[in-house]
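A lone chain, given as structure tokens: the form predicted alone.
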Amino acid sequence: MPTAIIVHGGAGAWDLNSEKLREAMAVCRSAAKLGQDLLSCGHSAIDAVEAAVRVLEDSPLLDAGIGSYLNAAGEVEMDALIMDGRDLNTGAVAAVRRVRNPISLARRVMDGTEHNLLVGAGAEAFADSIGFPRCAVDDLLVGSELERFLALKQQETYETIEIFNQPGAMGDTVGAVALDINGNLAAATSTGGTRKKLPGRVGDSPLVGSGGYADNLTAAVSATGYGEALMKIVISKRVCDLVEGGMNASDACASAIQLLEQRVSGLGGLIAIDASGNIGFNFNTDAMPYAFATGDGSISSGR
């Protein structure tokens, strides 16, 4: 079976003519290429999505890992989810601090504990107990985000959803899904949340079925957007259910985004690969940088 991978750099109010968006697309291409190379060498889908998301987390342009948005207290709290479509194994962390690559910590939760989700101080204690690399807060901060935090402190009426409406406000959340040579699917999603969120706020990203889902019988999905809306319709599992009902990945993503709009007036985006290897993506925001490849074919990208 031909391998496939698709990644996204976050749905949101990107400036369509900005250099930042072009750079974000380039980062997505790099992430997809790394995932493609691993899949071509026989690595598993779960390895490919973890590696691809690490590339996205390491980019200061995107809201995950380095460059994550600051919460209302000026702290960086991150969420991540990884899921293996072979056996539905899942690992996730939420509201975790001082971790450069939350997706890899989520992988360690999946592979090394009997749990699916660890949060806050518990997730950090687990990281320390296994010698997982920690970083300084300053390592995650991007100067422009610190400036925005200081400005937003003066705006008492600011609402977290505004990032999806303000022109040039970029996006949120990154993710990857992949299909390996053995027909196994996997999904990974990572985020710094949304600007000026309350400390301890957890969005859709680390929630199985909302921020992502993977099942070899149907599809692998990663979601991005306004988490409070996405989780209400369990959007990633919804895509898988639509595939089970006969849709391909592309149609299922379009149908789920339509439901997001109609049912909860939500804003967001999706990427998916179904069990037949069909790639899908859809969004209702200004842009969502993405990149994908099938087999050893060239990397395609868009916004």
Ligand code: ASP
The other form holds:
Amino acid sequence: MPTAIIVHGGAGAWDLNSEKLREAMAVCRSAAKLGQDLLSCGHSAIDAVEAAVRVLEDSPLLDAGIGSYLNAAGEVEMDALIMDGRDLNTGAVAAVRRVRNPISLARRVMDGTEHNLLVGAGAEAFADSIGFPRCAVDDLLVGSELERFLALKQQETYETIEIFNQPGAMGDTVGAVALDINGNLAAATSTGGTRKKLPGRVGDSPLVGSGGYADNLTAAVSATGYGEALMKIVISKRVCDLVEGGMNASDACASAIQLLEQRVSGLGGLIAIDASGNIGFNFNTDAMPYAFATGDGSISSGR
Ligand code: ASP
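Show the same protein again, this time as the form predicted together with this ligand rather than the form predicted alone.
Every component of the complex follows; first up is the chain already shown.
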């Protein structure tokens, strides 16, 4: 079975002519390339999506890991989910602070506990108990987000949905899905959430079926966008259900985004790979940087 990988750098009101969007596409290409290389060497889909998302988290351009948005209290609280399509095993963390790579902490929740999701102080205590590397808040902060936080603090009417529909400098949530040589699917999503969210707010990203889903029998999916809307229609599982009903990954993503818009006036984007290896992506925001590859083929990217 030819391998496949697709990654995204988040759906939103990106400035289409900005250098930042071009750079975000380049980071997506690097992440997809690393995932492709691992898959080519026989690594599993779950290893490939974790490694690809770590590259995206390490980029200060994107809203995950380093570069995460600040919440209304000026803190960084991150959410992440990883899911293995072989056995539907899932690991997730929510509202977690001071870790550089939340996706790897989510992986440790999946591999090392009987639980699916750990939040806040509990997730941080788990990290400490297994010697998972912690960092300082300053290690996650980029100057432009600090400036934006100070500006947004003055805007009493600001709503978190604005990053999806009002043009402005942005980076965004990240995700990856992959199919390995043995036909196994996996999905991973990581985010700093929305700017000026209330402390303790958890978005769609760490919620199984909303921020991502992976099932070898149907598809692997990662979602991005206004989480309050995405989770209402459990969008990633919806894509898998549409694939189960006979659609390919591309049509299923388009149909789910249409539903998001029509049913809950939502804004967002999706990437997916179905069990036959078809790649899909769709979004109804101004842009969503993405990059993908099948087998040892060249990396394609777009926004
Ligand atoms: N879905 C993320 C959230 O609501 C944000 C995003 O994808 O941009 O936390």
